[in-house]
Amino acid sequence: MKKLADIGLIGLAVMGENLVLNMESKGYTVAVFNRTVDKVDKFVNGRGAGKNFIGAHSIEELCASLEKPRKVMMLVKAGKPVDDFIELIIPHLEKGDIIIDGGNSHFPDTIRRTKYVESKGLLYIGTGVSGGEEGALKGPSMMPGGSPAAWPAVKEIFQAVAAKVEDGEPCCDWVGEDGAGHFVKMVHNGIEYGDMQIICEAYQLMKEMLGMSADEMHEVFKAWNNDVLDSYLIEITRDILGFKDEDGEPLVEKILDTAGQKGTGKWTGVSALDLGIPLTLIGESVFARCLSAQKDLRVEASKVINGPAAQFEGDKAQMIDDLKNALFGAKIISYAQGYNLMMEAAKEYGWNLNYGGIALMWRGGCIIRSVFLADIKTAFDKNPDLANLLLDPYFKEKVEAAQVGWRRVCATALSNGIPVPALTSALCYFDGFRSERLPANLLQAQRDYFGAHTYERLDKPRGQFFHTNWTGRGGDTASSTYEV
């Protein structure tokens, strides 16, 4: 074993432990430290026994065991723990050394931390790491951003441990300055929320409207995973629906229907609101989890509020095919909205994002990996300035073809009283996006009526604003603010 390690890692929880095993398997010596020090000894003498690991019992010892430029990666809880560890690490590093945050940090924190660490003469990377426990061990998707000068020093290690696509290309590349990596990871997680929600809506429709058993649904998802919906989330849904509890009954039906969340979906929605981007599907996915958490209130409401009883009398096979189209159409909308958000953020924060490259990074290792992402990469390879995925000929054709079945699904679900917030909000976005005229003219008249907020006219050049004294009682003074 080498006397000095190639990289050091702080945080031997599930992700950290599996990621260092991945690094070591690729030929790297890794120094490890954990705040609870006995975890270090347990790991080095357990899963890490006989391998190229250096166990450290202090931050000072960890940093002293690293080759220069030192590379210290943290996989700790987002928020204050990251800031605390940065302060503990800095005194033991020298100019040009690198601190790496591999957790799910909020991108504004990464922007702030990059600036702070660079002010100390050091370099900083905030990298999204996706793929869960298995991905960390076998090859995650990695989305690094921060100090550009740090990338050459970590590129070989990151790309060695990252997942690979069919041609061997690693699912890891430099994303951009300061918080760009964590922003892209945040959007990834938001899309993950959306994908999971539309799958759950399809499951509920199959179960409550079509009366399908878990085994029947298992077969449908199995077939879908060999078609256009081929993806990790469809694959694991197939497996979950086929999994039996000890009594032989489907385990999924015994799980309490209250969803948890760690905040990245919410951050994505808040960022969209801040930047003025209609991220409707992901927003509804977050709210769906919030509604699920109100279990006791929903149980109470179910006893006193009536709605239509689910009663499907149509062609079951056709509805299953329609559901596939609804999922595919909504999935296109989700990615179109997510990419739209990244484009606006790039303008706002001065990032030069490679949108095709991001699709490549998401093609393997991560939770939202799917064959679908290859088509996104192709779209941006053909047109790097593509303003919206729906304007790409391939995606335009596919979403238009999906809409007939998608509309039948939404209409049938609503008439049967089954909630499909993500599928319907995605369809409404599609219809709004393709509409030359929306009713915002009336909205602007309302705003001008009660607040003198002014409006533009169709028969006048853009940029000229007008105010009307709608009641005859108001004055001619208009509001000084007008926001589109």
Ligand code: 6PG
Contents of the next structure:
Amino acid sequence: MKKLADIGLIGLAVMGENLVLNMESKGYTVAVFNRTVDKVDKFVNGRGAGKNFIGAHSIEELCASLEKPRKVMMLVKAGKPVDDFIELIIPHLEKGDIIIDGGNSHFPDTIRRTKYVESKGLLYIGTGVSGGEEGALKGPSMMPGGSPAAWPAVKEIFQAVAAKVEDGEPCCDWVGEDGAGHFVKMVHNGIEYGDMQIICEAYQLMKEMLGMSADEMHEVFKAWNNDVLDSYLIEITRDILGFKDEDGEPLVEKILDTAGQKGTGKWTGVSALDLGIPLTLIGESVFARCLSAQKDLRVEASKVINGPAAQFEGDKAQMIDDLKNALFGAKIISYAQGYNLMMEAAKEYGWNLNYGGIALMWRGGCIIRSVFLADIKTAFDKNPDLANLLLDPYFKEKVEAAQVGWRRVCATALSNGIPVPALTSALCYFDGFRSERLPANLLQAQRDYFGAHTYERLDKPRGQFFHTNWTGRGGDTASSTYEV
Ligand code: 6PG
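Next, give the form predicted in complex with this ligand, keeping in mind that what was shown is the form predicted on its own.
The next block holds the full complex; its first chain is the one shown before.
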């Protein structure tokens, strides 16, 4: 075993343990530390026994056991613990050493921390790590950003442990400056929320409208996983629907219908509102979780408020095929919206994002991995300046073809009183996006009417603003222009 370790890790929870085991299996020596120090010996003598690990019992010992430039990675709870550890690590590092945060940190924190750590002469990386426990062990998707000078020092280790796609390309590359890596991971999680929600909407329609059993749905998801929807989330849904409780009944039906969330989907929605990007599918997915959490209120409402009873008399097989198209169409919209958010953020925060590269990072290892991401990569490889995924010829054609079934699904769901917020909001975005004219002319007139907010005219050049005295009672003074 080498005397000094290639990298150090703080945080021996399940993700941390699995990630260091992954690193070690690729030939690296890893120094490990945990706040509850007992865990260090337990790990080194347990899962890590006989392997190239150096157990450290203090941060000082951890830093002293690293090769230069020292690389100290934290896999700890996002928020204050990250700031606390940074303070504890800094005194034991020297110029050029690197602090890495591999948790789900909020990107503004990573922007702030990069500046702070750089001000101490050190380098900082905030990296998204996706794929759960299994991904950490067998190959996660990694999205690093931070101090560009730190990348060459960690590239080899990160790319060695990351998942690989069919041609051997690693699902890890440099994302960009300061908070770019955590921003991209945040959008990944937002897309994860969206993919999960549309799958749940399809499940509810199959169950309540088509009256299908868990076993029948299991078969549908199995077939979908061999087609355009082939993805990790479809695959685990297939398995969940096929999973039986001890009494032989499907376990999924015994689970309380209130969704949890740790906040990354909400952050994505808030960021979209801040940047003025219509991220409707993800937004609805976050709100759907919020509505599900109001269980007591819903139970009360269900007893007193009536709606149509779900009944379906059409062609069931056709509806299942339509559902596949609805999921596919909505998924294209979700990615189009997520990519738009990243494009706007890149402008706002000065990041030079490689959109094809991001699709490749998400292609394997992570929760949203799917065959579909290969087509997104191709779209951005063909046109790196693609303004919206829907304008790519391949996706335009696919979404146009999917819309027929997708519209049938939404219309049928609405008339049966089954909520499909993500599928319908995505369809409305699609129709809005392809509309030359939207009713915002009337909206501008309303704003001008009650608040003299002014409007532009179709028959005058852009940038010239007009105010009308609509009632004859108002004056000619327009309100000053301000943008939120
Ligand atoms: C991943 C996941 C992970 C996320 C969980 C829980 O990429 O491995 O995105 O980072 O934290 O999925 O998220 P919620 O609790 O918000 O559903």
